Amino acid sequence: MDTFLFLLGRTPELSVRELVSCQLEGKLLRDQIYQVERDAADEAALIEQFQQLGGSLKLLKVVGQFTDLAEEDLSKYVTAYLAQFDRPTFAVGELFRETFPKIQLTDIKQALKEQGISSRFIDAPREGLSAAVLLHQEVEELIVIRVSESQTLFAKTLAVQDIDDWTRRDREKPYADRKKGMLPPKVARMMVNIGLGELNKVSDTAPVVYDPFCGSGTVLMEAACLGATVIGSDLDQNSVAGSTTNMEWLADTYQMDVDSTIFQADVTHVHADQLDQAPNLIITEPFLGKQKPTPHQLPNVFRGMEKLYLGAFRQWRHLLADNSIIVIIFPLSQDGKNNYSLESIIDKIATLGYTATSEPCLYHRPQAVIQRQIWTFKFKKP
């Protein structure tokens, strides 16, 4: 068995939830490093699976494990690894080694030269090269990871997130309304992967994803990229028109067939005959109110959202079959004095047939007044 490492994004808990949902069971090695064991023959499939993830930045393969590695021997091992390549262009990253001297790449280049090996190195931040560099240059990147005082790993970079592709869907789609706040595509992809994984546990039917607060269609786009049939609705006609345009852009840009239905509706009044087929997976970020409410506005904001959420969950009972999955964002505000959330409705919706399948994961931008809790529920008719 080989050891592979996923370098996680800035919300490790959510990234791990996505990995587990994608049947990539393993363990959190240190902070943002998640380890899985796979047969060597599975490497190509693992790289392909990595490219479907929203929350992992790099995929690494361990090529050396050392105990009690002396600092003076570190460069020798790096040199020995790079010596197997013909005229390598290389970079070296270091994780959890902030208190140690940085590995000098000029010394590595000189040691290779003494062995008759011509090489070139690319200077990188201490943690390694960015995806932008790795996507567009042929580089052998080796990451030195200090797991503990007595254990050091050498890992080579196998794959990185295609940031060009993420940027394309984030910034080049024709419709966006940033005044309403926008769910990042990577977070939407993580939510979709979590939902698909939960659905696979309870059903073998093809996924039909419904977003009843579709906005600019971010969830619909990410679900469609994974092959799901998608349905969207929104109270705002501009959002309906914009999402429709974005889905057409997605199909044209990626040369893919997109099975989508988008219509205008109030979430609390959507009826089954408005949907082409019954959804078995709801993935959504409801309207979270003003982006930057003042402290005195928060009580009313959360009272309004509680009414909205309860109305939505009640209506969804008439749309969903047993064992459907809901992945949904709940708002949370923590200002150090007063905390506001919608966790009080969990018991209420339990009586409607919704059971939380795990604890929520927190996602938020720095300094955000309204943070996001990502919950997952299974629906079963009472």
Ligand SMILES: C[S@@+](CC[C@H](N)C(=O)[O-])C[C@H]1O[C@@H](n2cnc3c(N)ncnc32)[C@H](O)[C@@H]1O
Contents of the next structure:
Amino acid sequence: MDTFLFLLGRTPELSVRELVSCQLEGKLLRDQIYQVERDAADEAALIEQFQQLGGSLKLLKVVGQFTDLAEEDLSKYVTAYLAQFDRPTFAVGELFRETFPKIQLTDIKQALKEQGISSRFIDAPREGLSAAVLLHQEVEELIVIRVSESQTLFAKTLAVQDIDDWTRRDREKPYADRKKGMLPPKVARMMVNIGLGELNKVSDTAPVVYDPFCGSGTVLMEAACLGATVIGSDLDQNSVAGSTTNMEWLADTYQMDVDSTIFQADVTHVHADQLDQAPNLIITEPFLGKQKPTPHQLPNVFRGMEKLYLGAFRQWRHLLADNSIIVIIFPLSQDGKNNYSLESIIDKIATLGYTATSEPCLYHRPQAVIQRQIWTFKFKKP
Ligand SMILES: C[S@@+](CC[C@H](N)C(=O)[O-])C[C@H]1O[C@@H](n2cnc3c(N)ncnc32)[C@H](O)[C@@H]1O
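Next up, the form predicted in complex with the ligand in place of the form predicted on its own?
In what comes next, the whole complex appears, and the chain from above leads the way.
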């Protein structure tokens, strides 16, 4: 068995959920490092799986484990590792070694030269090279990880998230409405992967993803990239036109067949005959109220959202296939004195056939007044 490490993005809890949903069971080695054991023969398949994830930044493979490694020997081992390559261009990243001196790459280059090996290095930030640099350079990157006081790992970078591709879908799609708030594509992808994983547990039908608050179509795009049939609707006609344009752009840019239907509707009044087929997955970021409500507006804002969300769950009973999954964002706000959330609807929707499949996962931008909880429900017709 080989040991592989996933370096997680900014929302590690959500990233782990995504990994588990993709049947990549493992354990957290340290914050933001998730360890998976696999047969050496599975490496190529693992790289392919990694490329489908929204929440993992790098895939590493452990190439050395040391117990009680003396600091003065560290450079020697890094040099020995790099000496196996012919004229390497190398970089070294260091994790959890903030209190130790930085490994000096000039010393390593010199030591390699003394062994007759010419090399070049790229100076990296302490944690290693960014995805943008790694994507465009042939480079052997070694990451030195201090797992505990006594244990140090050497891991080589096997694959890196295709940051150009994520930026393309985030920034280059023709329609965007930043005032309304858009999901980052990586978060939408994690929600889709989590939904697909949960769906696999309850049904063997092909995924039909519905986003009834589709906005600019971020969820629809990520679901389509993974081959799902997608349906979107929104109250706002501009969003309907915009996400239709975005889906056409996706099909064009990625040269892929996209099976999508998008229409205008109030979430509480959608009829089954407006959908081509019954969805088995709802993945959605609903209306979350205004972006910066004042503290005295919060009670009203949350009352309004409670009504909207309940109305939506009531309506979805008439649209969803039996054994469906819902991955949905609930707003949450903590203003120091009071906590506002929609958790009060959990019991109410349980009587409608929706059961939470796990604890919610918190996802929020720093300083955001309205934070987001990602919930997953299973729907079974009562
Ligand atoms: C937070 S945005 C969703 C953004 C989307 N996830 C994206 O990345 O572009 C919420 C959307 O809900 C829509 N909306 C608000 N009230 C609605 C309702 N009652 N029925 C359907 N859509 C509604 C808004 O027009 C808006 O596009």
